[in-house]
Every structure is written in C-alpha cells, then in structure tokens.
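The chain below stands alone, shown as structure tokens; this is the form predicted alone.
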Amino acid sequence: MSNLTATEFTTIADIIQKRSGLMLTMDKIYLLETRLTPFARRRGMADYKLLLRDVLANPNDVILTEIIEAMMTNETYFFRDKAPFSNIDEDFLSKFRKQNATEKKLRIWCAACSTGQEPYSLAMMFNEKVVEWQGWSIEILATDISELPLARARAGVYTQFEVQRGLPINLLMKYFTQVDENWKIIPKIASAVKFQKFNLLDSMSGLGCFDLILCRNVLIYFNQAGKIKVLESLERQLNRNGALVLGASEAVFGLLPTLQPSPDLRGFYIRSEPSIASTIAA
C-alpha cells in the first residue's frame, strides 16, 4: 500500500485539528500509523492508510470521532510532577480557604483528565485534610474528549504499574482495595469526582465557573490559534481569585495579555486585574 499523499495527510490532519485541536505535521505521521493501525484492523482493514482513505471518500461522523479519540495522548499518573500538587495544597488552597471562608464553596475542573489519576489525586489530597475542609462544598469535575479513558476513570481500576507511578504507598493502602492483580479506588474517593465527556474547543459556558482549573500538558498539542481560543475560554470560566494551572513546559506568555503567570507559583496563571492578581499573589 502506497504512502498517504501530501493532500491526503493535509486533509485528515485538518479534520483532526478542527475537531479536537490536535496539530499534526508530516514529521508526526508515525502517530497515525501507531495509533490507528489497531483501530483499522478491528474494522477489517490491513492498515491505517486504508482506513483514512475510506473515511475521506465516505465521511462518517462516528468513525471520525473514533479516529480522533484514538489519536489522543492519554499519558497521566498520580500526583504527576509533584510540585503543582504541593503548590495547590500549600499555597493556592490555603489562601483561597481564608478568602472564601464565608461561602465555603470550591469548584475545580480537571480538563483533559484521561484515565482520572489527576482528579483522584486531588480528591485524596482533600481527604487527607478533611478537618480543614469540614463544612465546605467541594466539587471536582473531570473531563476528556475520549470516552474510552473516561470509562476507565469512572471504573477507578488501575494496574500495579499505574499505582506505582507517583502514588505514595500509604495512600495506596488507604484509598485502594486490591482486586486480583489490579487496584480499585474506594467509593469515598470515587464519588468525590464527576466525570464528563467534553471537547475543549466547544463552548464552556454550560460548565459554569471554577476557582481552580487544571489544563496541564494539553496546549502543547495545539497550534497558536487553538491555544488562544482555549485560553480565552478557560479565562472566562475562572471565578474571582481563581487560578489556571498549565504544564510546566507550556509557554503561553503573550498569547493572552489578560492572563498572567503568578509571580510565586510556576505554571499558575491569574487574571491581570490588580484586584484579583494581588489577592492571589499576596
């Protein structure tokens, strides 16, 4: 089977980008092969090129959705990178708890949550300080564009390898039960997170506003226009005193003037209005 032509690649890459934000260049064509070949074979096709040529000739929304889901990067693990969780716990939330002591409400959104380790890490973090958060209404929303990882997240079952990545042994013993060779998160933590399918390119207004939004290691896959679109939308969903947390390697400086990096916390972004920025940075 001949390779995809430049026109074929450009057409499918454009479809994927418009529907998901994922930017593909010719040097990443191997991603099409590695991620779509298994999907193509499940549909009785020899390789991914036949699959793509078939969908280009006969557009099908269901198959296109499955292709896009197969193309997504689902890399995640518990307490990933450690520092952001420490900063959330020791800096942002400690200040937020004082500032919002009257309302006692906190909404958190984990965007592109994949198989759920990030929101479950937050849920465990809150439970470790249950006395400090007593009387608070805490909502953790976790979303992803792909249904398959969301199904795994809702099930809350992880392999030995997955729980060994970033999860302290004391938390494993406290918040998981062993099921054969796997580990299942306990109902108390599972019920603390609401999972929902959501595309970051869609309107976010229906999700409501949040005090903390985590959208880490996502924008690196978007082109500049896509990054700006998502950042503008995320900023609109931030409550006063709220913060957006991005990945440490995601450079967004200058893309959105009203969203500025926190002077104290790496990867944290806040609105540039003095009344808000000064409150968080104080």
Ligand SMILES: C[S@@+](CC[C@H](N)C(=O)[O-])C[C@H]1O[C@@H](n2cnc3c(N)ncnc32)[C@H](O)[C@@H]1O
Contents of the next structure:
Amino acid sequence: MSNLTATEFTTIADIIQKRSGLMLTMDKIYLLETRLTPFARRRGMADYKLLLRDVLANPNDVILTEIIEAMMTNETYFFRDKAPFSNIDEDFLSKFRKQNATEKKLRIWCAACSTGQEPYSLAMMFNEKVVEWQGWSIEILATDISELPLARARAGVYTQFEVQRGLPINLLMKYFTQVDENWKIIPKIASAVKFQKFNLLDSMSGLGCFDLILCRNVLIYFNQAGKIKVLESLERQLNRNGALVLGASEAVFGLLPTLQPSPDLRGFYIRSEPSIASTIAA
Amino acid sequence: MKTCLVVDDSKVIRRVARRILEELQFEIDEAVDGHDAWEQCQSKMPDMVLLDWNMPVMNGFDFLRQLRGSDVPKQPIVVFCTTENDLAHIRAAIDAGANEYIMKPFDREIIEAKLSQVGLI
Ligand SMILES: C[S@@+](CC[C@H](N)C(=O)[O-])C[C@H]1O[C@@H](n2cnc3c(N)ncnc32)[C@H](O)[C@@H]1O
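Structure of the form predicted in complex with this ligand, please, following the form predicted alone?
Following is the full complex, with the preceding chain placed first.
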C-alpha cells in the first residue's frame, strides 16, 4: 500500500494532538507503524495505513480514541527515579505534616498515572509511616487518558518483571500477594488510590485543589503550547505552598511565572501565591 | 572499582551476569557453588555477592547463613538471583540476611534497579 502522504500524516497528527496533546512530528512517522500495526491487525486489517485512511474518510470517535490510546507511551515503574519519592517523603511531606498538623488533610493527584505504579508507590510510602500520618485524611487521585492502563492499575496486578523495577524486596513482601506468575497489590494499598479517567486537556476545576501534583513523563510528548496550557491549568489546581512535581528530564524554566522551581528539590515547583481557584472561592 | 562474586552453577548465567555487571563497572569473580564461594570469600571478600539458590555441593541459602554467621571484618551485600520465585523463599532469604532478591529471568534493567536499591550504584 502506498505510503501516507504528508497531508494524510498531518491530518492524523493534528487530530491526535488536538485530542490528547501528543505531538507527532514527521520524523515520528515510524511510531504510527509500530504502534498501530498490531491494532489494525486486531481489527482485521493487514496494514495500519488502511485503518488510518478509513478513519480519515469516516471519522469514528471510538476508533480515534483507540488509535490515540495505542499511540501513548505507558512505560512506568515503581518509585521511578527514586529521588522524587524520597524528596516528597522526607522533605516536602514532612514539612507539610508539621505545617498542617491541625487540619490533617492532604490531597495528592497523579495526573498521568498509566498502570498505577506511581500512585501505589505513594500509597506504600504513606503506609511505611503510619504512625506519623495517624489521624490524617489522605486522598490520592490517579488519572490517565487511557482506559487500558487504568484498568490494569485498578486490577493492581503486576508481572514479575514490573515488580523488580524500582520496588524494594521488603515492600514486595509486605504489600503484594502472589497470584500465579504475577503479583497483586494488597487491598489496603489498592483502596488508598482512586483511579479515574481524565484528559489533561480538559477543564480541571471539577477535580478541586491539591497539595501535591505529580505530572511526570507526560508533558515531554507535548509541544510547547500544549505544555504551557496544561501547566497553567495544573497551577490553578495547586493549593498555596503546594508542589507540582515534573519528570526528571522536563525543564519548564520560564514557562510558569508564579510557580517557582524549588531551590533544592529537583523537578519540584512550589506555588507561593494562593491558588486562583481558592481566591475566587473566597 | 567495586567487586562482585557471581555464584551460579550455570556457566551461561555467570557469563550474562558478568557482562552486565562489568558494564556497571564491577570487577567480577566467579564461583560455581556455595562452597567455592565461601572459600573465595575467605581469601578475598567482595563488596557484593550475586547468589543463586540451587547449586550442588553447597546451596546459596546455606552459604548465606554461613557467611552471615561468620565474624568476617566486613559483610558483603548479598543479592539472591534465583528461579525460586515464591514468597516463602524470598522471606527465608531476607530473614537469613540477604539484602535484595532477583527472580530469574533477569536482565540488565533489573540488575541495575536492584543494585541501586542496595546503594551500590
Ligand atoms: C510515560 S507514562 C508516565 C507514567 C508515570 N507518570 C511515570 O512517570 O512513570 C505517560 C502517561 O501519560 C498518559 N497521557 C498522555 N496524554 C495524556 C493526556 N492528555 N491526559 C492524561 N494522560 C495522558 C498516557 O496515557 C500514559 O499513560
């Protein structure tokens, strides 16, 4: 079958970007092939180009959504990059705990949680400090645009390979049970996280404000305008003194006027102004 | 350079582990069973032992108990690397003093993650 024309490619790339933020430049055309070929085959088409041409001719919401999901990179692992988690635990949250000792309320949002390793890492982290967090109401909301990884996250079942990347053995022993070849997170940790489908391009106001937002390894796939749009929205959902944590390789220097990069915690951006949402509410 | 003793009765596994660990800047020695490992440790204690469980002569678990029960001046970090992939074995190994546990099959990424876990890289 003939190659996609530049126009066909741009049309598809445009649709994907408008709906998800994911930026596809011409040099990533191979990604369409590697990600969509298995998907096309499952739908009985030998060639992904057939699928794309078909959906361009007859736009179909369901198929488009599935195409977008297939294009996503869902790679994640427990305690990814390590340092952000110890920084959250030992620095940010230990201060937060002291500053909010009377209210005892903490809301966290993992804004692109994929298969759930990130929010579950947080939930285990809290459980490792039950005494310190005694009496606190802690909410961990975990969202993603894609249904499939979310279903896996909710099931909380991980392969042997997945539990060996980043998860210390003592936490595996403590928080997982073995189910055949796989490992299932125990109900106590599973129930500490609420999973929900959410697109970062949608209005966030319904989610309320958070003390900590993790938005890691997702904006790298967005173009500059998309990044700014999401960052501005995220900023509005942060409580005063709340922190936004981005991925290790995501420099957003200068993109956020009121979010200050933390001088000592890499990838942390602290909101010093009261949140816009709470100003309006007040 | 940190040193690692790779203990496994399979030559293939030793070779694969050696290649990965050398890439991670370790200096490698090899032992074919627990007894061999114990003898090597007495003349030269490594920083780390990568330890199989099932081996002839002396298995990894017995080696670990002997090692942890001995009064060597500096105990190495011990990471099990075995096909014994059930919780009971893992628990026994950790109780006996293993620092980490790798369930085979492994790859470079897993070795790297586990070594970072025990603070060796
Ligand atoms: C590479 S994973 C990152 C997972 C985790 N945060 C981490 O750092 O390990 C990126 C995730 O972002 C999700 N994603 C991409 N675009 C999104 C959007 N517009 N809204 C919400 N999630 C999105 C993808 O579905 C994917 O699961």
